[in-house]
Amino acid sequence: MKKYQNYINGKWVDAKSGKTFENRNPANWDEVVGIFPKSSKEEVDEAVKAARTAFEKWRLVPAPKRGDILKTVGDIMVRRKEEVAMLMTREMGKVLMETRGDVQEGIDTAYYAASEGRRLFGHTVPSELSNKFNMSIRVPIGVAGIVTPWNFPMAIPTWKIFPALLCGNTVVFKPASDTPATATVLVEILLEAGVPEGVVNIVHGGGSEVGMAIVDHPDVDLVSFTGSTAVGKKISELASKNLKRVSLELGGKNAQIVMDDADLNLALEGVLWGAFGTTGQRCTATSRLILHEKIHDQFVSMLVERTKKLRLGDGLLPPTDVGPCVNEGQRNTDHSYVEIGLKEGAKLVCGGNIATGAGLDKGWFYQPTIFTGVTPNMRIAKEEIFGPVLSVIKIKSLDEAINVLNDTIYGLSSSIYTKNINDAFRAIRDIKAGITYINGPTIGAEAHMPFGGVKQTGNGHREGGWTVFEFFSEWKAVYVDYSGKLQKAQIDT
């Protein structure tokens, strides 16, 4: 096994306290991954200091050169590529075709950033006054607090750290307990494609000890999280005590809807991906399907008929479709909504049970998972689980589908499958989501687009695509007077 530091000023560490804590393979839990250091507000204290102290550099080198260090970070990471999948898959657990996909998505952010280092545009307008020039120009922050999850443990932080950088900022990164190495090795690449000292920092440890203490910490001016609706609002709380900027990614209760002329086939293979890809641990993942009453029965059939075949695994291992659970609490939680959806009376057509048998014994398996006969107002349509239990819900209408689909406190992702082009259109207009498929599973997002959601998904910024460099930086508005004179605006006016 390998131990682990923080990386704080430049320097590798441990923690002061000298406490440590164990990152296991939720495949084998027999197997440590390494072993990381245990931190606490002094870490904290010490990192965003350093941060503080390099800003006042940082923010002076033009945005084109920090975009030339991303770009050379994309190259690395295209090196390491199945190096950092293989990591990936023994701290998280997701097949390596997934993890693959995981370590792709941090190299397009990283290209994407980089170009924004030649566009990071302001606005040039007329002034109200002769002899005098008006512009907007965007400008660094300071220190980011980022705070990322465990299941997409390299693309999620590139998709914060990266437009930070670009834009000046410096950062303090607290990565996941569940997936520490992974994120670890992020910071080497930085570090290899010459960030300089100071500029990223990563503390590892709790989330109540050094993700909290990130965001209370005075010298912290903006913080990105991606985590769960609960989470967001303690951070949403505690960081409006100064302030702060706050980007909220957080739950989803994502549907697929399926129309009576939908090419079925296409749509099976949608909800199997959308549903069990990941072993449904994604904030994108489907777990509600809305199927129409003329098809549902023989959507069901096939649906059920398909996921029994899925197999389970090892996600090194070439036959695996679905991996475990990340760790044995999130396993309990599948597994307590299986029990929820069968007192609250629905019909449970597949799975319901830990997976057991020839290598999954010592790892949090568990059985991709339908149920039938789901209403809109039981718990297992209503909340998010965060694992492969998938409710279906049958539908008479359009109408009927997307009023459906909204009845949640969630907005995250969607999808609906027709071949009706006007149904199409109106699903587009109607759903209440920030992210609409058509045609495609509710996963599947691109690093040039706008990530996030509406109502308690998050608090309205997004991540990914042009949209990220508007928080990670700052507006000025800028005035030229040339006049020789004193000019009184709406006065002279």
Ligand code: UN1
Contents of the next structure:
Amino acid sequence: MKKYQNYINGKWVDAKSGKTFENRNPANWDEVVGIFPKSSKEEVDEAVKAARTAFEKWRLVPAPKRGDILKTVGDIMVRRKEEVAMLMTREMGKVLMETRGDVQEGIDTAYYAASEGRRLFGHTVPSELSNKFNMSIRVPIGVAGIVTPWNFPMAIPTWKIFPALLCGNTVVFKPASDTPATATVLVEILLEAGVPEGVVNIVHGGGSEVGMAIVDHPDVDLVSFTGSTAVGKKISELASKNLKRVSLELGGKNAQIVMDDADLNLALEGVLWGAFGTTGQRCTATSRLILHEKIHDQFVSMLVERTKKLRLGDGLLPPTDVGPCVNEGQRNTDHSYVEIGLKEGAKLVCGGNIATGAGLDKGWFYQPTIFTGVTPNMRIAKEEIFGPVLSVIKIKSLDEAINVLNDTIYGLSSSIYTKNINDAFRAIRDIKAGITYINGPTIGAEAHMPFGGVKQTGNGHREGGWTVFEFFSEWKAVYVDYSGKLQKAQIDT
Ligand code: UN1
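Could you switch over to the form predicted together with this ligand, since the one displayed so far is the form predicted alone?
Full complex below, order starting with the chain above.
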């Protein structure tokens, strides 16, 4: 069994206390994937110190050169794609096809960041005075604290770490304790590609000890976090003590609308993938299905029939469609929401229980579950479950569909299936979400597009695309006066 370490200031090291934690395969809890250091504030202090020292050199490396390193990172990820995907499946359970996709998203992010090294555009603007030159340039900020979830163990850390590095920041990285092995491989890859000592540091351990110590550290200049809205609020409060820059990617209660004119087979493939892909454990997962009354009954029966055929199992085995929940706690949460839905009077039409049978008895498997008769005020229509539980709501019109979709504290992803172009454009205009798909499921964001949500899904920042470089760099306004005399802005007119 492999023993993993922290990487701090250019060295692989254990936690000072010698404490460790285990990481087990959620499809087979007898298998220990690795043993990891259970770190504390002490290790965070060392990592931040190293990152602070390394920053003074790293910020001076030309951005195209930093980009070249990220190009090599992408190349190494291509080479190690299969191995990393298999490790990721063992670590958090999603099926191999999806863990390959997760690594691919990291590769795309690496190449995109590499090319940005030759852009990082600023602006030049005419001055109001003669013989004076105005420009704005992007400058690095400092030490970035990166705290990431387990559901995209490679993609999400790369969304944050690659742009952070490209912009000239150094990094202290705390991955989820359910997926520390994949995160460690990412650090190995960065080192092999030539990232200098101290520029990237990884500290394993719990969120309340390690994560919060990073957020609270006076020498961490910015924090990027993906996770629950509850934790995001705590981070925001803590970071506000020093007015730290914080990017939060939080919960969702994403919905797919299916109108009466939609291609129902296409909409069916979409919701199966959106609701039960990654066992429903995506921030972008479809957890509400909003059906026009004219197609409701037909669509529900098509959906239930196909959902019952989904094959649960170990994500490494080819026939598997749906892997396990990430851990026992998540499966308990899923089941508790089923009990809540039943109490609220929703109708359970599929699943609703722990999955048992051959190959399932040593994993955290849960049956893909569908409730109909859900009304927008029920908790199963409002709260993020983060599991394979879908709530179906019946509506009579496009206006009602959009109102129901918007009736949530969240606003990450959304989808509408319709052939009516006018309805599609009204949906694009009126849906309150960071992402809207037309005739596609709520999942499937691409690395070079802005990613993030409105309302309590985030705090206004976007990852991915050109927008993420805004977060990881600071603007400096520069004035060059070449007149050789004192010129007074606003006064010498
Ligand atoms: C997430 O669920 O946190 O769009 C990220 C998608 C993926 C990323 C999801 N490309 O579903």
